[in-house]
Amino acid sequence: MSEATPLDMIKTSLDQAKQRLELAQDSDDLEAWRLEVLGRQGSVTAMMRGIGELPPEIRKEFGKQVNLARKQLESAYEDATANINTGNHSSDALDATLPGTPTLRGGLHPITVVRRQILDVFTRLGFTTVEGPEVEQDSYNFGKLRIPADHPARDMWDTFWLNEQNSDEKLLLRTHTSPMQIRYMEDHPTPPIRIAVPGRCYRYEATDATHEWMLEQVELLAIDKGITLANLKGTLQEWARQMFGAKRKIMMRHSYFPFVEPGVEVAIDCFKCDGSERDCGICRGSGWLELLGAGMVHPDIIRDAGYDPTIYTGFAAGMGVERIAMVLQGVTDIRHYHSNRFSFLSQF
């Protein structure tokens, strides 16, 4: 028997990549194929950078011969995942036995959750929701709600300006939702009125577990004939047993605000222990939780948006929404929602 040309060698090597590939299962069986055949390291490649060793009489036609040998082979391999892919294969192949891959599915922020629940509530007490702007006038956010200029109230909120202090009508990212209750009265001329005002707000503070730099409020109104304290009461104590459990009880204290008059802030009873655990989570032992401020609304600001204050009478009560959804999806720093890491927000 006459001893195998290098010509021959290629045949050879050609018939068997083939043959190896027809055996190819899967897309892990083409990938350890196509190393081993058409690779750096692979047979094709060897022969490649061995024409140089050969006689130089055979070189030219040796190397004709491998590059159709590799072009077949590249065809046969491209052949061969198009098939795999599309399923025209072997049926032992595939198991549809083993579990799908699993598709993961996107969710709302957990202070949206919280902000929604909040709106619902007031949506089934009446009140509709309206949006304000979030750049502001400081006519709006400070002067109309009767903190002006020189007014010490100021000082509870370092604020982000947008333009030169001396202009005409300076521009601030909004402090609360407060002054959408002014825009809302001026062009509503005739009570009665109730609604809730979503939004965000900024004030420039260092952040720590309870402060951010940006807040989410609920801001509620309500200006109508015959409204006293006691309702404001009613309202939102209906919204906490909706929001926090049907055996809430709410607890109001004097507090400050310039546009309220008496201004109180709100608690309501802890909803884990009595008071009487000096570590527990929410109360800290104290019965008592504050979550919001409110009050009558001033007769000045009644009077200003073109109401007789003697006719009207009217409460307003603002909310942060990262507060509330800190304690009822039992967070301990704030920062946390913010910080779009996906262990966190994934839990929710």
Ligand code: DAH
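Computed from a predicted model, the values in this text were never measured in an experiment. C-alpha atoms forming the largest set that superposes within 1.5 Å between two forms make up the rigid core. Positions refer to the first chain, counted from 1. Compared with the form predicted together with this ligand:
Relative to the superposed rigid core, Q25 undergoes a CA displacement of at least 2 Å between these two forms. Core-superposed comparison between these two forms: CA of G52 displaced by 2 Å or more. Relative to the superposed rigid core, Q41 undergoes a CA displacement of at least 2 Å between these two forms.
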The other form holds:
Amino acid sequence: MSEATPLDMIKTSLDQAKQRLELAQDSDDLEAWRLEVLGRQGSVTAMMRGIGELPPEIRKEFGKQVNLARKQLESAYEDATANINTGNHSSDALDATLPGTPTLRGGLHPITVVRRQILDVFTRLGFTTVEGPEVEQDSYNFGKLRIPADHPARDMWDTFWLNEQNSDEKLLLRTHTSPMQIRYMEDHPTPPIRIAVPGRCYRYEATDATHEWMLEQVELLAIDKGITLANLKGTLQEWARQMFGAKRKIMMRHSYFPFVEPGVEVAIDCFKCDGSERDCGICRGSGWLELLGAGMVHPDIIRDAGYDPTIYTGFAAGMGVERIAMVLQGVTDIRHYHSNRFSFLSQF
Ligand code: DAH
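To complete the pair, please output the form predicted together with this ligand; the form predicted on its own was given just before.
Below is the whole assembly, all chains and molecules, this chain first.
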């Protein structure tokens, strides 16, 4: 076997140095290795110094190879340093005293929170929660609620019409949750009925701080023997107290909705200023805050449902969840709720 040449020696010590570098566990190990290999007393430097003792014909090639080896080792050293600093390599890189990376916690949407609050109160008052379709038939959204085609009352609800898939009847995105009154009565031949119906509704209208094209409502329907306007008032009074505080009063003023008679608009007294502040953000100085529509179910609707209107009466109410949420949460623009901005949503 021939003796190892000086060039072979370079290769051997390059391999060995690389192997030892891989064993380095922390920055102390790395520094020791650096001094031993690349430092002034290191093995690479020693090889450079030894050039003069070599036969002249191989000096040039030897010098070139040592330089190449040094470059490789320097870059291996840099990689090892980077690895150790980012904790890829060493158990030592875990510093348990550093603050952790915070985990982002999810939460309920502010509208979900208020919808649940509303339904919780009605559940305690004995109402069962049911849901209905968002794609609705013309007849349920309007006709059966005594809003025939061409009736001016239709203008109260700007409508998103859908393609006429079945030519029998036009489909639409429901403009309110009231159609579920009809659907539920049709499915339940005998009262009593006490339901709360949450759900999304859609309006084909321009948006501004108080109008959105999509909104949530909660509808109420109670049908039984001997239900009167006093039951409606008592139910909403108790609901208002549980939602807005034990001192709340409600006021009912006459209003028109085709499916109730009489129809009312319900307001609560201002929980912020009692009407004493002219520029109150809640009531604008009026002392009252309009919250919802309600009324006694029209006798025609009771009859159409197959109930005897001389025996059964009932009340209905419909409220917008966003409107109530805005009041409770101090939100001044309804469009914030569904804009999906984290900076808004993370406040709740
Ligand atoms: N559905 C009505 C609307 O969206 C609100 C309403 C008014 C519902 C009176 C009722 C009611 O049940 O009795 O404008």
